[in-house]
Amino acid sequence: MKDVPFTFELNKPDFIPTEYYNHIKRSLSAMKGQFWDREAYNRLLAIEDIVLYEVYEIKRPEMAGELLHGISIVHPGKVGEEYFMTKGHFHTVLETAEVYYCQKGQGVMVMETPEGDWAVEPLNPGRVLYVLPRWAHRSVNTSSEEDLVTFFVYPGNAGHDYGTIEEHGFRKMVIDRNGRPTITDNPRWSAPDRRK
């Protein structure tokens, strides 16, 4: 990490950074039971575990003070009807925002707080999307050809608590219908225990 101010450049059409420090893959089976066509899901899996979605980050101290950043990058593709997506977390430290700038692509961050309130923003070229405090997130690309590009910054001693959506899922989720994205119910949805 360097220990004076830095530049690097987004170059199109990628827009992979000119320098980071971790380059994250997240394939087919690190999604386990995160789509709800299971059946799809298992039959896409059998051809291949393909990949998702990557994540560049230009690393820096996990403190306070400090602001994570990078670029993430989520192919485009479905399971069954429901489109290629991230992971989707809350941060550990719940008071804490992020803002995404998308670069390229379509797409859409479904999001949530633990109080049961819920958003669908769209995410296209130019666009800024200020996520706030509370309120756990997931980017979702509706494209059929083209990646879903986004810089992303946070806060360093943000974290992530990934396993509250991997065990409960999103109140809501974004299918394919007719060839449109359609805003649904999550049937796999399941309220967290709040007493914990």
Second form
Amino acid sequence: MKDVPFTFELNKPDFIPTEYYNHIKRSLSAMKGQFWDREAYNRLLAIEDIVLYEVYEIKRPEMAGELLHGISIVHPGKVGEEYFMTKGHFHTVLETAEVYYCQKGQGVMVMETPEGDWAVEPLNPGRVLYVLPRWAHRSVNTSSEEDLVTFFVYPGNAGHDYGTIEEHGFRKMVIDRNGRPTITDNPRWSAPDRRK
Ligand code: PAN
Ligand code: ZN
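Please could you give me the other form, the form predicted in complex with 5-phospho-D-arabinohydroxamic acid (PAN), since above is the form predicted alone?
First the chain shown before, then all remaining chains and molecules of the complex.
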């Protein structure tokens, strides 16, 4: 890990950092139960366990005062009518925020709070998205051709709670309806226990 200030570049066309510590690939099998159309999910998985998204992490200590950052790349595609997306999570320390800066592609961030508020905000090149503390977040690639590339930064002590979303889902989902991204209620959503 670096102990002096450092720089790196995000080179076009793919925006892969010139230096990174970890390259995570999440494939279809890691998203079991998250897509609404289970038959479409199983059909696709039977053909190939394709990679849905990738994350390049820059190494920093996971502690308050540090900023964890990197690049997230969601590939284009759909499971049934539902676009490829990230697992999504709350931060374990709920009162931690995150900034996303979209470099490439077209998509949205689906967000919600434990209190029941929800929001869906666009991600397109040049757009900055501020995810408030307490808001779970999932990025969705609504393009049929291009990767959705975002740069993210969040507090080192945030942590990731994937379990709540894995079990209960997001309230809203984004599907392709007649060729247009459309926000609908997620029929598989269930109310989690009220959190502090
Ligand atoms: C991002 C996400 C990244 C991948 O770094 O971790 O986009 O999404 P999942 O973590 O939901 O698989 C972030 O929000 N970190 O806190
Ligand atoms: Zn996050």
